[in-house]
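Only one chain is included here, represented as structure tokens and corresponding to the form predicted alone.
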Amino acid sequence: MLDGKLLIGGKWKTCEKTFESLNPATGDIIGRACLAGSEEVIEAVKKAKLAQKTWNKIDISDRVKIFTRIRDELLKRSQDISNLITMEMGRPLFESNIEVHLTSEMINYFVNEGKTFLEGDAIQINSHNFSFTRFEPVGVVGIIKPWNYPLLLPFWAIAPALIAGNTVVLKPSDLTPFVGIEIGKICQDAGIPDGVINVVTGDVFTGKSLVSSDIDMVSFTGSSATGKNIMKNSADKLHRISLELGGSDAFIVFKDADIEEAINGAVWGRFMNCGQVCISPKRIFVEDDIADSFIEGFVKKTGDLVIGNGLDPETDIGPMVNMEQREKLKLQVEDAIRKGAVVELGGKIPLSLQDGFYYEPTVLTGVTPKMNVMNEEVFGPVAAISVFENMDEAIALANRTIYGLGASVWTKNLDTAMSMSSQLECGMVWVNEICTLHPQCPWCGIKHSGMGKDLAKYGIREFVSIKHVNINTGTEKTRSWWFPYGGR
């Protein structure tokens, strides 16, 4: 069994709280970790501004070096890391060797371009006067994220804000809290200096604390409602915040698509985690001409994978990550069956799976936007499915919504895909194509999902501030614009 201390200042710590992280796929215990309280997420706070003020003065090719071996330190124990991502959230061990590919591969990235994105601008104003930007680390940041990707988020904002001289205080998910444990183990062998990076493992009141704290930033995935909270409780300290929230992804097939592939691609991107991410497919519309057929293909796509424990190298979806979580689908089923929706597929609990929280993968035709899996976020294996007779049909339903992260559409008309990623309300569009990550491209939404910006340059732009700094060479004594006016 697993024992979670907490990292502070470079040392690891024990309390006298605890709780327990289990595995959804047989529901046994993991491990416990330490439940930090104020107290102990104060103290963290206090090291890293202490570390901050060193960190700051190191070159940025030095901070890099660092990351270079973390770089190497995360894939040096890669399986390990894959089991341990697999045990506590229940994916397929599969996707979890993506999760720490894709982790690596953005490191690497901000290894390789961090420094460039951080150099400011030259601005000539005359022949005697020029001014320059320079961007500056805000300080010590808060990191709060979610349990579905434990190791990448964590790093899409570990990596650019400490790159960047800030140092940082990072709460992982309360259903995750021994892969937030490896990530700062990973740092320190990698030999980062003590305090620069901080974990405090803990349930929400341990976020509460973390957020009202003296932290210069916030950086938070996860719910919408969470982040309103966040944004509340960050108004008097006028916390910096970046939110990456919740989504209710449109996935708009044409009838001139490639069926075939969009089936393919709307089953991987609405099940894939178990359909447990912010950025799947949860409302699916299809032009009425090709309807039937689409929903014949996806239905027996979807009734062809493997459910099971992610462990096992045959599934294709794990568990969901909790009780809790299933029981919320489980309502929001209920609710469009009982105003109308058919089940083509699944709906219920597997029989043969009652250890865990498996619920089957599942697929209702005849939705209507009076239905919650319309109107709420899905999170969870259920796709819904509706008909669309042309473009501002389909545009006014994909954009029925609070939410704005992003959007697929499947065409092979260069026109109509353009035309619709104009006008869908949402911060990323994917053209016959779905749920890719490039670190290179800005990940971002609007609307209820969020404000700020993950990867790219933008990325750790959102961890710096910008100072303007203006030179004056010339030799005269006075300005035209100074006293006094009257000429005197």
Ligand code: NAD
Given for the second form:
Amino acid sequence: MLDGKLLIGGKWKTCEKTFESLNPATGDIIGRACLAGSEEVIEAVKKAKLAQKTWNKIDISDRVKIFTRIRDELLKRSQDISNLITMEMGRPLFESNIEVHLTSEMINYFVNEGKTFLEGDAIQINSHNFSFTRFEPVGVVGIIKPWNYPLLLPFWAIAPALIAGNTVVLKPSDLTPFVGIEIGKICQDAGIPDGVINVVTGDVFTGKSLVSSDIDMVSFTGSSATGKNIMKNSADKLHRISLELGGSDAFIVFKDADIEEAINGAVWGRFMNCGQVCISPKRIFVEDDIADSFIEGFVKKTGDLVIGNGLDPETDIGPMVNMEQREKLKLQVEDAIRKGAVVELGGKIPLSLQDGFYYEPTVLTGVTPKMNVMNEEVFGPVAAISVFENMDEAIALANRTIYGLGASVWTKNLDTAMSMSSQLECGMVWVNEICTLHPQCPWCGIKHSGMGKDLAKYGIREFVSIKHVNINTGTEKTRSWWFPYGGR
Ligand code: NAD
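What's the form predicted in complex with this ligand like, now that we've got the form predicted alone?
Next comes the full complex, and the chain you just saw is listed first.
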């Protein structure tokens, strides 16, 4: 049984209340983590404020050096961390390994580019007047993250925020507290100074306490509902917020696409991480001429997926993260069936896997805009497929959602791809590609999918304020626009 403490000001502390972390594949308790209350959160923020004064004065090259050590520590422990991720949130070990490597790649990117992205501009106004801009850290960043990428998403914020001179208080998801604690340990073992990173495990109330504390910014990734709450609760403090929220991405297949490739991409995109991915293609639209062959191939490929414990190397799909998420998914499928959807595959809890929170990979066809699967985020292994007749209809269907995270378009015609990419209401468009991420490309949503920018130069600049300095070196005693007016 693991025993989780809080990392505050460089010390590991116990607290009175604790909560359990469960293995979703078995329902077994993995360990008990500290449930931080508002007092602990306030203390962590105080330590972070104190540490920021010194951390900000360290040369950026030295802050970057610490991140090379953090990356090395991460890779050294890669197998143990992958196991921990799979134990806490259920996904296949293969995918957990990918998460560790994506995290190290992203850290590497900010190690190499962070300093350049934080160089300001010099602006010559005239012969005796010039300006320059300087990027300055925001201060203390409260980082609140979900369970579906429990290592990558916290580090998406930690690496750029710290390299830019901020300090942080991390509140990991209540479903993956031990991965959050591991992040603290890795940073400490890499030699990060006390108080620069603090980890407060806990629940919704821990998160709320962090939002209403004396932080300077919230970096949040999670559901749109929580994002709205955070925005409301941040209003009084007027601190900066970065919100990366839910999605209901469209996957649009035109008749000229490579059907086999599109099927392979759609099945992987929809079912990896058990369908619990923000940019997973939650609504699949297929042009009518190829709909039958696409659906036949999609159902066959999905039927071949192996469902089981993520620690088993044969497993393609693990359990869902908890009972609550599975219940929500069951209700969405029941609603679709009641309103006329056809279950081509799955649609139930597998008989042979009753202990964990499993749900069969499910394919629904004949879905219509009235169904909840088309209007709510479907965060589990359910693919909803419908048919369109032409590009205008595809765009109307794809944009008919409150979400605006990503979209994926499959066609061999580059004009079609370009036209779609400009008409789709979302922050990211993939063409003949699905669910990839590159640290050098921005990650962002619009509409109810948020207003954050992660990765690339935009990601690190979320964590700084821009200061403009104007200097006059001239000798004039006055200016033509100063008093007195009217030619006196
Ligand atoms: P969630 O919103 O329930 O929780 C996210 C985090 O917020 C957790 O740490 C939770 O404890 C905390 N929290 C909950 N209520 C809070 C409050 N009122 N104040 C402060 N903190 C609070 O989300 P989840 O179920 O953990 O994650 C799944 C969601 O995350 C999905 O909607 C998914 O699409 C989204 N997501 C988005 C992205 C993206 O990049 N856009 C990436 C991954 C996940």
